[in-house]
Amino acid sequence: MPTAIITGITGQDGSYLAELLLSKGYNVVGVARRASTFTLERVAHLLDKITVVQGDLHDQGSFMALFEEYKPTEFYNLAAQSFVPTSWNQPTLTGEVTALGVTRILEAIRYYNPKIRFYQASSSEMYGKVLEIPQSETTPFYPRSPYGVAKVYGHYITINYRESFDLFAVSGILFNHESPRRGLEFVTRKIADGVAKIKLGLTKELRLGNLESKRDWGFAGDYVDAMWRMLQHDQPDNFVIGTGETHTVREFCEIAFAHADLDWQKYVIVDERFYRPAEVDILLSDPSKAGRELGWEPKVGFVDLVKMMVDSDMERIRKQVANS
């Protein structure tokens, strides 16, 4: 049985790869980070199936001495400051995890074990203002947050430490990945969640930023299936991960009332304090390469997306109002 180390486990797509992992039957070790309260309300399901300890991207030391007692062969890293207006809040925060965190954990590896495979979580918003439509693996990069500017980073040591001391180390540009379990401060969660909210009668109105905004929207239950065959591949490489398709904020909001048979123009008010400082216009991948390669594509749609986010968020707030 092979084990994996999975950092991020309670977020999004930490919950969606440790249900892939089991499926394909490793052993799931997942790292969070200490708090008072463990926040796992995203893995509950997978706790008597999977290993939780405490780590932390600030601390190698903690990765060593996971890779002593769990041994893993493969290392996935999905653990950064992931929201992007918080990391102009915190900048210093954002670059010592999601861009000097990475450094730590591939030191780790170089010296306790150079044959782990490790995945590095890149992200399309290291695109930022971009120099091309669509965006590739050879694309150049220009972020716009300190969160773009830190994943670049971790980018380029990945690969530096591939070139560098032969290891294993691949990097996924994922675009914009979304789902149910997505966190309630992003902007495709907090559609879905206003949306339910006003078709139960319990908010009027939903305030937002830049509808004009273009994303590469997909399911992030679909993308953690091209990490892990990213691991697999015969050699170590970066690859884009995405649809192919661009949609705006505006599109999203239409989709996502009409589902529940409300006029969006009704409701939705844009609001300047919702946009950022320096705006990302534009994001459209050109996953090709992951589809020659990995025999990868993406099987959930915009707008299957899109309804499967409101139905869930409906059904969860139809059984909080039930229960109160």
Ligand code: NAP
Second form
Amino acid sequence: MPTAIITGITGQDGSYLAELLLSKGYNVVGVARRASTFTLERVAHLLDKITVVQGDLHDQGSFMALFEEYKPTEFYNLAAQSFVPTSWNQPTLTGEVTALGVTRILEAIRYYNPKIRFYQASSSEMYGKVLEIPQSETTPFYPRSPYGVAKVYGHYITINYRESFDLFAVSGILFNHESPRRGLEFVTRKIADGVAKIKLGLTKELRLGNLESKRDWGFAGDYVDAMWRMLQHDQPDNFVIGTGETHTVREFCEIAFAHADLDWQKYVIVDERFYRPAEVDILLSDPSKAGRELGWEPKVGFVDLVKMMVDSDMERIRKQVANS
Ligand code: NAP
Ligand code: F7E
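Having seen the form predicted alone, could you now give me the structure of the form predicted in complex with the ligand?
Every component of the complex follows; first up is the chain already shown.
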């Protein structure tokens, strides 16, 4: 039975990746940072099937000890300070975790077992003020936030360790991917949750920032399959993963509210507090390399994704109301 270690097991992608790897017969070891109360909500349904251990991207030693104990063949680094606005408020923490954290893991792999296959969760935020539309593996980067800058570091240190030490180190450049398990502060989930609360009479408005920015949004469940495929490939490489479609935040609102028979214009208020010091105006992927070389393609389309998220939050909030 192969063993995979996943950092960021408590996050959105960690939970979907753990499900996928379990279905393929892996022994899954998830790394969670210590907190006074554990935040294992997203993997609560998996706790009898996976092992959760403590580890922090600030601490290289915790990974050396894990390798000794679990002898992994694959390592997925999904942990990060991943919320873009927070990266302006906590830029050095973002750099420590999202950038230098990658080097700490690569160093641990290099010294403990250079045969471990390594996946780095890189991001379309690296393209920032885009220099080309659509964005592919060869598009130059122009990050627009401390988060984007930190991810560029993580991307290049992954390539550097591949080239310097012959590690099987892969960088997956994933465009935005969403799901009912997305954190509540990200715009898609904020909208789905807001629609549900308005529909069920818990609130009367939804305050958002820039409605014109465009994102290439896919379903997280599809994207973790791409991560796994990258580590099964015959050689380590960089891959863009996205849908090849882009939509505005406004369109997401229109579809989400309409799905609940509501007119978004009656409820959405544009609030300057949610604007960013520097915006990424448009992201649009060219995922053709992943299609060609990994046989990967997205299954869930944009409209179905929006409806899935609204339906899930409606059900969750309906239950909360019924139990209160
Ligand atoms: P997420 O839900 O925010 O999860 C981030 C995970 O990182 C959480 O488990 C978090 O733990 C953990 N973490 C944060 N700081 C840590 C530290 N110091 N030590 C150990 N763990 C730490 O993010 P996601 O959406 O699943 O994304 C997974 C990865 O893909 C991230 O690296 C993200 O930057 C990247 N990415 C995401 C997208 C996207 O659209 N979702 C696109 C491209 C790239 P806590 O639960 O304790 O906070
Ligand atoms: O913002 C606009 C906002 O926070 C999307 C992370 O997973 O994907 C994510 O980063 C857009 C931006 O995601 C609100 O200005 C409008 O243009 O959902 P988001 P993000 O910044 O694209 C990338 C690929 C990652 O790697 C990141 O880790 O929506 N927007 N109004 C708003 N955004 C938020 N959060 N809240 C609003 O009220």
